[in-house]
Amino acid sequence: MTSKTSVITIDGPAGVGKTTLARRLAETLDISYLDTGAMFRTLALRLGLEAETMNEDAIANACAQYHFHLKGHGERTQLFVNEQLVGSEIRTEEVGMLASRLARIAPLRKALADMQRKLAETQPLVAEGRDMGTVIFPNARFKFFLDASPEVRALRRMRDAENHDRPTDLAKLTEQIRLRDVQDRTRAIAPLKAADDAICIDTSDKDIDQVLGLMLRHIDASGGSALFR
């Protein structure tokens, strides 16, 4: 049998609390979190429209000019590409498009791939995203994918735009995450799904405590708080 990573994972849509949910859960373990959609969006961001049309080699040799590393633990925790912190600017929506269709570059996915299973071999963590515990970390200890429906996750995705004065219409952004949903459930590689043996949570009328709660208590009944303490 193939032993368990020390990573829980937390796969879901876009807007679905997966981020808040992370920092939170590695804040209650005392481990470092991966954002994984971070990273996508970072490197959406610095290679911009004209990768959509790189050969594979060009999308490949661009990647390997971009190293991550992590630092601080819980919601301490910082992402840095090449030395510098990454923040805000990569929290749009069209940062956010870009980043789903350039997902579907493969030579882009397995650099990415392999720069998040290079973070988890020294530390623990809780990595999210769209397909930890399906491709990245299958031997992941513990998984959860958590949903929510397109038009929870908008109001959601609007409020937090109005909290750091960036104010968006609700309907343009339902319809931006439809479009995302469609975009990340369909795509041939490694499509948006609940690996098998993931715990699945609705967290359409739940709150953060309450989705988090939901977690500590499988993590701890399965004995896997002792792992990460």
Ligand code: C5P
Second form
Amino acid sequence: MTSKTSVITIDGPAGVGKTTLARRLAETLDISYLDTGAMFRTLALRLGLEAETMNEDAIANACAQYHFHLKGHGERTQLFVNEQLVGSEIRTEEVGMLASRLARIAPLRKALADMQRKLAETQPLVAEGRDMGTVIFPNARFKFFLDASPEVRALRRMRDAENHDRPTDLAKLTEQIRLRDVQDRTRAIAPLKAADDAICIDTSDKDIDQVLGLMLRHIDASGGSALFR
Ligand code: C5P
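I would like to compare: after the form predicted on its own, may I see the structure of the form predicted together with the ligand?
Whole complex next, starting from this chain.
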């Protein structure tokens, strides 16, 4: 039997609450979390749309210029790119959409996949994204897949944007989320889907604390919390 890696994966579509839950779960277990969407967003912002027209070698070389590392634990986990803190500049829906377009490029995914696995070699992690349980960490100790309707997710994103003083149009946001869902679920490489052995949770009618409670109960029931402490 293949041994399990000390990783908890959380996958799911845009706006479902993965980052908040990864942060809270990491805090409870006192380990770090890895927001892999932030890695795609950072490369999207730095490489721009031109990346779509680069040949394989050029994109691989461009990606090789960027190195990610983590500092801190739990809610204080910080992601750095080339020693610079990744900040809120990546958090717009436009950057999310650009990231989703570039996420279809095989050499870019390969560069990030290598970095994601390397980060997990040196520390236990909660890793969140789209292909954590299916492709990057197939032997993860625990796998969760979160889902909710596009309307619910858009509403959550809108409230979040408003809290950060970025007023957003709900209808436009719902449309952007639907579009990104299609792009992420139907792409040829590493499409968004639940791993066969993932615990699937519909979060539409649950708040963060309720979902976190379900995850922790599952981890505890399998003796998992002790493994991460
Ligand atoms: O999760 P977030 O919205 O920050 O991700 C931005 C985009 O990056 C996603 O829409 C998806 O296309 C891409 N992504 C991915 N694989 C991951 C994480 C994010 O393809 N593991």
